[in-house]
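Next up: just one chain, as structure tokens, the form predicted on its own.
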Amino acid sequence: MRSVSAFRFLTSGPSDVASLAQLLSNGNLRAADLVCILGKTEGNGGRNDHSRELAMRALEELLAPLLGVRREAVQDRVILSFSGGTEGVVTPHMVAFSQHGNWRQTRAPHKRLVIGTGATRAFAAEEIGRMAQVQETARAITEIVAGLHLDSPQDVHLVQMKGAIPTATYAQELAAQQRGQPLRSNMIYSRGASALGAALALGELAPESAARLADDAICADYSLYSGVASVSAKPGLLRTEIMVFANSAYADGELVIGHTVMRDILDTQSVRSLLSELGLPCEGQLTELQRQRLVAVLAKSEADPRGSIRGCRHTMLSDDDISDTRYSRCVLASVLASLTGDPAVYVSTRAEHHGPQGGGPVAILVKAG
């Protein structure tokens, strides 16, 4: 039967793949079944954070001989997605997902985790941050979702993406300026357009909201957003890599995923409600027995660009000593860890069109009760 397994490893450094190597060597996990590996590394999370590349290089070197491919081809088989920045209580870790078996012929009385992966076509630099990227991202997500045997798009709880940022030449930049459409080939616009692509594909936008989608609305009209997207962006990447996490009644296994949208960085009630929906109700913090069912917590954060939280001024955006990304990661990770009692949380920063301004999506993966 179709089944997804997840294996979480705490790491001693970005290149620490020893636990995964042991699991592969003892036969408890087959390299051929790996779908994706997500992780947090202890870099600064910025453009010069090379801890992510170090982690991926170590995984490529481990998996290449097991998959029978060159190191450079590993990511054609297994998507590797790492987020830098483990400020505060965050424990560096990785979660490896494997999937195997055939779909059920009949519906099960339960829904279980399934994962679909794919990619957009290659983008031109002038398409980034514009409707061409939104629409192509929506097309690719729709195609992936169609193969997951879902009852509806509401069964999707996380769309993890690595957004494309093609390198632009000076001639392309000049031509775009002359057309009156300056290039938007950067992280901000790639994240924003990708998130809106998810919202469009999954019907998260009401018809009147979807009608407002246009080039000028991208990274401008923040009333338009996705509650399940989580996008990072990579300079030099030509196409957007996509992972869709959903629950299907045509799959087995023990894993279930759910999501919520925090209205701001302190919105613990939304997270408590989600934990309760997943069978982990808590008044204060999850018990040790409950934590044994917790597999992964993944969230998007940002320092509210309006400069306040619940009517109180914050200084995350005006501190020249510490980046606002590091502040917001640290705060949200601490909030989430305080609820679960587990510091191995995956928090990615910058959240253009990811939930309402100052808030963001949270997905939680658990073992079914």
Given for the second form:
4 protein chains.
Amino acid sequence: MRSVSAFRFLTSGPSDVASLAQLLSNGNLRAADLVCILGKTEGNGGRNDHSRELAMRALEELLAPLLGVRREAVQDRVILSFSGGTEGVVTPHMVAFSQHGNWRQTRAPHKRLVIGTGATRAFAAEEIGRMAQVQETARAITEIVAGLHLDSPQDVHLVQMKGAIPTATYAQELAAQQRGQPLRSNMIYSRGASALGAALALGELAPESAARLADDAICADYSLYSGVASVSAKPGLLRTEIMVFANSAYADGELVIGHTVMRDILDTQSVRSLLSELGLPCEGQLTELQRQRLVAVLAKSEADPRGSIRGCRHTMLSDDDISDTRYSRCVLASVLASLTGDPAVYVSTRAEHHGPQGGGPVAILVKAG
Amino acid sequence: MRSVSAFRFLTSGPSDVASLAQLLSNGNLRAADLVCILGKTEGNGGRNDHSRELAMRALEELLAPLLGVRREAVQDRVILSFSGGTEGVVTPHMVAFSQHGNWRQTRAPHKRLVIGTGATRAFAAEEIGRMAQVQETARAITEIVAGLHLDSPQDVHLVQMKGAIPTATYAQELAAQQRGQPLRSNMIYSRGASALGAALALGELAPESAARLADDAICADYSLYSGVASVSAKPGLLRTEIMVFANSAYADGELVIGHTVMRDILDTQSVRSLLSELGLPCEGQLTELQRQRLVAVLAKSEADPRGSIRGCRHTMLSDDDISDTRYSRCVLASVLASLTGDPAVYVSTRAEHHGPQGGGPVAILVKAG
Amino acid sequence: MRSVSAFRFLTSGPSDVASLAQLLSNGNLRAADLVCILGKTEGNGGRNDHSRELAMRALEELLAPLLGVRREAVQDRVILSFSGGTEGVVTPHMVAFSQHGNWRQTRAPHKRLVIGTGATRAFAAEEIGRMAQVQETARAITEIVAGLHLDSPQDVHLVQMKGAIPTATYAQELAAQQRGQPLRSNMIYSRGASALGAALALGELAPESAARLADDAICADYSLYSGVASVSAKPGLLRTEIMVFANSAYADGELVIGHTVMRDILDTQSVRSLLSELGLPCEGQLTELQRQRLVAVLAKSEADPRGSIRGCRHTMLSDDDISDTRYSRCVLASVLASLTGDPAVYVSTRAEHHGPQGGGPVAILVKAG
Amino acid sequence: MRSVSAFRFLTSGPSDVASLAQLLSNGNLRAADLVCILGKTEGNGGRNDHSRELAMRALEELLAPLLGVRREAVQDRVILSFSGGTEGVVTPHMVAFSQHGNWRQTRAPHKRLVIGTGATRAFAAEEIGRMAQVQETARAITEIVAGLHLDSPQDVHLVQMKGAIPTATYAQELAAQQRGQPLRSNMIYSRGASALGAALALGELAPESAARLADDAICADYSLYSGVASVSAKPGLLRTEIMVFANSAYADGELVIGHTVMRDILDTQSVRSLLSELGLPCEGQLTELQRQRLVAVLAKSEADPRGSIRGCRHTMLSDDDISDTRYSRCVLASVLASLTGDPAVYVSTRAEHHGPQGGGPVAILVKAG
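Having seen the form predicted on its own, the form predicted together with a further copy of the same chain:
Let us now look at the entire complex, which starts with that chain.
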């Protein structure tokens, strides 16, 4: 029966793929079943973070012969999604997801994790950060969701995306300016429009909110947001790559996913409620037994762009020595790890239209009780 | 009746003393009653952190005319203890403590916060980081404690110190090496020996532990530690300056202090227990009403020197872009703020013999219920 | 007779004003004669650089009683211009300039340094970064220059400015957007427009270039530039403060100033030519005797925004650990110090319309031979 | 006839080996002739610099099939020596050296570049940083030099080494302490002892200096040094890997190498003299024609550990935001590039016993005129 398995590894460095290699060689995991590998590496998470490329290269080299493809083609088969920055307590780690088997013919009594992947069509630079990107992203997500045997879009708890940023020519830039629609083909707008695409596809926007969705609202009206999107954006990428994590009554396996939206970076109550929903109610911190059921915690962080948290000034955005992305990842990972007691947290930064300003989505995967 | 008052201010920058100036000018606080001012400023907390000096200079300039002394003499009257580094959610702030009135003649039904200050004699460079420093520090603390009308040393919950680091001549260095006792006149040893001085003075060491206390155990045997010390060390300082925060049955006022020792940097349970002891039991985060009773949270942080937390590798100590001190302050402040919901946390770093390795002491001041 | 004197001090820290205090107390320098003090302090040169405020505060405190004004009013009498960032070989230092005496009635055989100071009128936020700022800055410079008994504007070799950045209200911002002229009240535009104001005032633009000067050319057409401007910009400042350094035949004293424009950050030939003009021709490095005639070297640096230097990719602009401003200051100061052999170099960063892209102006003050 | 060829590539990122791949595929370079590849990558040059590993992995992957070995075995055939940190003007680049042909039977009228490689025996942790390491390193260098057909050791101009740092067990550490000879198996001592090994092998120490060479002089008596060593040290490496660059009258080809020792980080005169010796005399900067003859500039930098340069305090060593290694590389590379006009400079840091304190060795490779 169709089911997803997750394998979590701590690494000794970005190129450490020894644990995965062992799993593959001893037959506990078939390369052909791999859907995606998510990981945190110990770079700075910025433009000059070479730890992600190193990790992906090591994985490609491991998987290419097993998949029977060239190294460069591995990512056509297995999505590699790496986020740099293991600030504070975060431990460098990766989680590999495999999926196989046929869908159940009939509903199971419990819903279980399923993963769907896909991509948008290639974008023109003019479309990025505008409704064209929002709508095509929504279309692609809707199509993926349609294949997942869900009861409703509310069964989707995480839409992990790599947002497209096609490179623009100077002529395109000029033409766009002359049209009065300057190009938005950058990380900020690609993340923002992708997240709004998820919100649109999954019905996260109330009708009166959806009515405000327009070019001018993108990266401007932050009352519009998704609670399940997690987007990074990659210069040069033409299509947005999409992974949908959801629970289906037509799947088996032991994994379940849930999500919540933190109101601000200290909003632990939302996370506690989510843990409770997932069968891990706790006062204080998860117990050792509860922690053994925890598979992954994935979240998006943002130093509140308004410069204060709960009425108190913060200094993350005015520090010219250290990027606010490093601070906000460190804060949120610490907050989450203090709830779970587990330093293997996946927090990535920049969260335009991912939850409310200063807050953001959190997804948690657990082994069903 | 003798009582301590605390005044907390958020600041708009290191030199912002406007709120304190207003309190002093409208008569709500008398400069002569000030005992000490603790604060967090937004520098890097390292050697080239000029935000602390800027804050202290602004305070000195404000207080000098009110105390009738020269600017340079203000700190003989009011201890200024500033810690740089407001990483993550931490909001730059200061807390001014004033104390006045006579001791009660008879025990009150409740114990209340009292503060005692003092100093060691001047140290020779040879004494730093050795038993001479431990013992003289213990003596000075014992003397201060004796004046505080406590029931027992267990009423002491915070010993905030600026550790002496007398400058050594080259001749002293050579002579020390030739004696086989190389100088230890640096921050690490001064902090370590000062903390052990507190542990000795307050009976924190079990007899078999106290028996191991020796030159060789300082900054080596980390099973010996204090749970109430908080030491920074200052090159050029000859005497260690000491502030003792304790609860006395012979004082009034509305403030009470307590402390705990975190086992590691994610040990929230110890802090929850302390909050509960102080009348602020909480599942999750303090409520708004509870938070109004919170006056100050002071803690010492350390990136676990063994390189892992709960069995998982951390990367704080192998990052050549960002100091581990910035990470560990960010983590611990986030953990504490996620419990209290309050970003005005005072965390300072480096914690030799302050709690067990990777953990550390936390003191909390509240308004009595 | 009217003459300028310069006093150069190395400092042991941002608040070290001991050398200046001594000069003032032993009568070698009268506080009333001080025109300005320029200095480099060891901060990061960014938004959270507190070393500049600390230095200025220490100077204000020293000078206030000598000038008979409140500390806050010192800068109305003496311009304090501090630049953070002593990367690499740069030594923290300050140079105090005093000026006194009456103008000569007749031309002297040699021209000597004179300093004029002044300010623009207060700007509205709408004017910043637009022709209104350029023209008013040009007017104010022209007025100052008129008082300096120069033969021509070509006698001006340095126009040091603190550019205005009036704070805009949200209403102003909206109104400006609706007019199709979004506010430019930020550091980039204020520096750019101020530099163009200098270029305009001093006839640095050829007629066909001057004809292109317009709102749309500001921070866009970098073929327009000044070779003598040096602008920093300060949020909250309403008026641009201006210091003009020039050589006049109606002044005495021993100081002379000259300037050049580096074509790129490795263009040492231009600086060699300038040294030669100033009577310090050198192959290799200045000799010790020549170096004794050197008073100050002031330059503006910029990591070439096109991402390469002499056809080779540089990585200053894609490093998320260290700001490009720190790199470019370090590079240019090293290049200049390797010519003079003197680590007391004043390099400040960001150079919109200061020389060509990737290059910038250099002014050198020497004792006349 | 035996000759060395050098191929220099600018890279677009650490894993960019496209230019080398093209050379290898079009037959202009045979993989079997490759001796070593030196390169600068844009990491931080510290412990968490993953750019070096990424570059070496990309090279290994390229070369393995051409050499007919597994990826992991490439470095047994071709030495890869990468240094992180392209601060300031430095452009990421690599230089590949190939060598082939038989030695000339008779002296040529001119000496030409030859390269010899080899290694020490494996070291015990106890030997590192002590005379055992110095002597074995000297022996290995002497052996390599013996094979290079030199007239004298003075024909050696660069000894590039990766210093061994065998990992010690806790038992070894304890035993060493009890012997009174605490382990020195770290980067500092391995670099220092390796450099002294070169000085000893090549007769760089005058007899009275050589007499002082002893365990206690290593990393203590900095008047002893090599002018041709360039050592990095690598934890876990058992043997020190050695490349000797020298000029031989029994080789052909167009390359020549020379070296000098800078007295301090601003000592341009020494470098000018070296350029002149190599046939590139220049006032100011090399001309374009001269620059075409430049193949590589390799140097070692160090922020003067005494805290000042030419009597002026520097702040490289007291900055807790940025490592002094990044500053000193940036300074020296800027100084060298300002002489040559070429941003492809290879500067690596930490220079114990490499030239005098605050100075260091510089080697330059050129095409013979």
